[in-house]
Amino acid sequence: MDKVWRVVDTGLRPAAENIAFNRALLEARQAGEIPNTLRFLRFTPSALLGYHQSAEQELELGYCRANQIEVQRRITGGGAIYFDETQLGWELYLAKPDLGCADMAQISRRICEAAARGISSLGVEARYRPRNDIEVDGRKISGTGGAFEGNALMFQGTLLIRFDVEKMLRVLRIPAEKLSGKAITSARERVANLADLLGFVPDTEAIKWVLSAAFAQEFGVSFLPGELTVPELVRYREALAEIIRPEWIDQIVRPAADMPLLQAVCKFPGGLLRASLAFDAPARRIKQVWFSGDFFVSPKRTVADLEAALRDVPLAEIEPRIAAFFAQAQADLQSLAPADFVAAIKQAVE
């Protein structure tokens, strides 16, 4: 093990600069300036955008204001998230030749493996779950993602330790019965805190030295506590200079009545199904589906997965879609059929 990486901490900070470090560091390691690093961060009230998102179609802005949540945008693709001091972050910056590949599918499962080791280590018994997520006992713990820069590597991960699943909800700009009692338990139920798990707050440095030796024994290499380098910090202050303006976050903005939030409820002889879902009107999307209702699937978990497949779907995909999802899919509906689920996301739409 004679190839040495370098991990940094650059600790809580506002969104406008973890995002700024995002840009500096995955810059600096494809321009070379710095050694593959690993970086831990935490993140003070923030709702996230994706790049290619619009504030208003994805927040509740009005909450956010109301409790002083900083609303910015990622330069990487996806979904808006929250973020704040009850998660712990990781990032990779890596050079593409010591991946070994170039297949993100590939990279990712190496990683979150590698992570899932670490994490299971502190008493808990967390696995990979293609694509993005790394699990405990089918409830969610961390979501990753990552995205090429030319030959870098920024691979990022979120560990949630005290994390608040209602306040998240009430960040996201979603249908209003997701914020019912029995839809925050339901929601909470698909979340894994590693404090709750473990019956106590676990110490961030032994949670920060668990995945730093886990993805040293993955890569085969032994990591260095290093400062940020002179190229790093002129890179994040030109950085912070275009990410802390409005214009950055303002972009992209397109009205909420261009994504309406629809929702229809269906009775099937397996139940009643209610589908409320995102819709993307001048792009016929399926931008985001919720389903709930009275009726039962094991295991749990299905529905999630199926609101995930769904994601950013053309409506004309949807039959289709839904049909290759429940052939792989190890499902029992009892007396639902597939072909209700694409019957209610049709009448929400009609």
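For clarity, every value in this text was computed on a predicted model and none was experimentally measured. Residue numbers count along the first chain shown, from 1. Throughout, rigid core stands for the largest set of C-alpha atoms superposing within 1.5 Å between the two forms. What changes on going to the form predicted together with the partner chain:
- The Cα position of Val201 differs by 2 Å or more between the two forms after fitting on the rigid core.
- When the rigid core is held fixed, the Cα atom of Leu277 travels less than 2 angstroms between the two forms.
- The Cα shift for Arg131 between the two forms, taken after rigid core superposition, is 2 angstroms or larger.
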Given for the second form:
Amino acid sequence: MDKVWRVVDTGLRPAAENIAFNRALLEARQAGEIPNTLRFLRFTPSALLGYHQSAEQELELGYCRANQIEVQRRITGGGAIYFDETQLGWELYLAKPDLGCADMAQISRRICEAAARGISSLGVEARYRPRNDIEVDGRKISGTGGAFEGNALMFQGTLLIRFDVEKMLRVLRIPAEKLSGKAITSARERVANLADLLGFVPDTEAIKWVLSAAFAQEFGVSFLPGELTVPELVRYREALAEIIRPEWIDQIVRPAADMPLLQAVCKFPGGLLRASLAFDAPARRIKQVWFSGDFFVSPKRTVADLEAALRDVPLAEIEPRIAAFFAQAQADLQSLAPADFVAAIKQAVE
Amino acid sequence: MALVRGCNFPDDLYYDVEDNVWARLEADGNIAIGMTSQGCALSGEIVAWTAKKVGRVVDQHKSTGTVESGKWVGPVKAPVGGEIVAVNEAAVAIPSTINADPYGAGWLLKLKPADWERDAPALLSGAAAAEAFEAKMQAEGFAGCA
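Can you switch from the form predicted alone and show the form predicted together with the partner chain instead?
Shown next: the complete complex, the earlier chain at its head.
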């Protein structure tokens, strides 16, 4: 008989509560108090920082305050996101020994590929894009991240059902000209949602079902709906008491000036290339880069893939990384050369 | 130096095999700690290291801070209990130093041990450490350090 894992749905909640549950369930799994668990969750409007990020560097805090958008810090890594009722969250709490592998990148891949299969069964072609995105035709539809504690891990993802791109641009400090038509178009080229792709808003229960089925198949288990237990609720109350305090959000504070948003527009014989980047100045590392402009590349998704490959890359390493990317990607650049992307980034930084 | 599945484990260090951390007894009695080469290989490229503050007292096997790699966040456990007396700010500023030189420039922090004699028996070194790492790698299906 299949092993049985638990599935819970904690419904629509403020970010602090959702994050307190992250810690509570991860600790409870590590302590052996709960079985492997799949949790579905939803958020009231929230701006969520990655664990090691600074609110000042990642968010438009004035806009968040004026629009009752709760700012919170996740316990998982990765970048800041805007999360509201139009998205569904999914999380797995697992004991590492049940996976038979301790390599974190492989664990991410396995979970993301299963999630992508589940999403695809709704009628879109979702794929895992390293390191931690699930995308449809180069556009991100689900971002993911993880945390571990001893022999337990939690891996979580978002799924964009409908999505307000303009709101995202207002909330996040990202390298795009704010709220220009171009920025919104650029963002739409990078972010997808199920409603736009399918032409209708899929039923949340159906989405939960396909994700559960995909994880069940991947891990050879069946899911049984369950309720939160007393030990989890005790841990949750303790975690919430810490997470609702300002000290939790302020534990990492870095000035926005240390992560400038830089831009360069370069005219090459093959076309116009604009590089917009968020740059970690003290570490001299690219946090995020967006390329746009007037040039030809096929397939179109190449640009999004290149942007994903350049996340967190030290400036000193961009030349070999970009060369390696194009050596591997089956892309037709026609007019531009890989070196042009290097030159545009360097010009933006200098 | 022991070499286990391509991962090196210097002989002069003490290892907490389960938590994949090392400890080095310094001349001044403090303990330098860091991640092992296998820990770095399992994590992949480290993009953040945030230590607890100098002055904080940490129990053995409890978290001294967190590392992030490939969007995973996890604790670095203290191989011995003690007070944090120094943090490697160079590794905070350029976390990839930890992958590049885990036993040297990529050390994480220093502890003033609460009771080295009490905590040290939980750690392994030399051939015993190598044997324990091999058994752990076997159990985890770990292919090897690149």
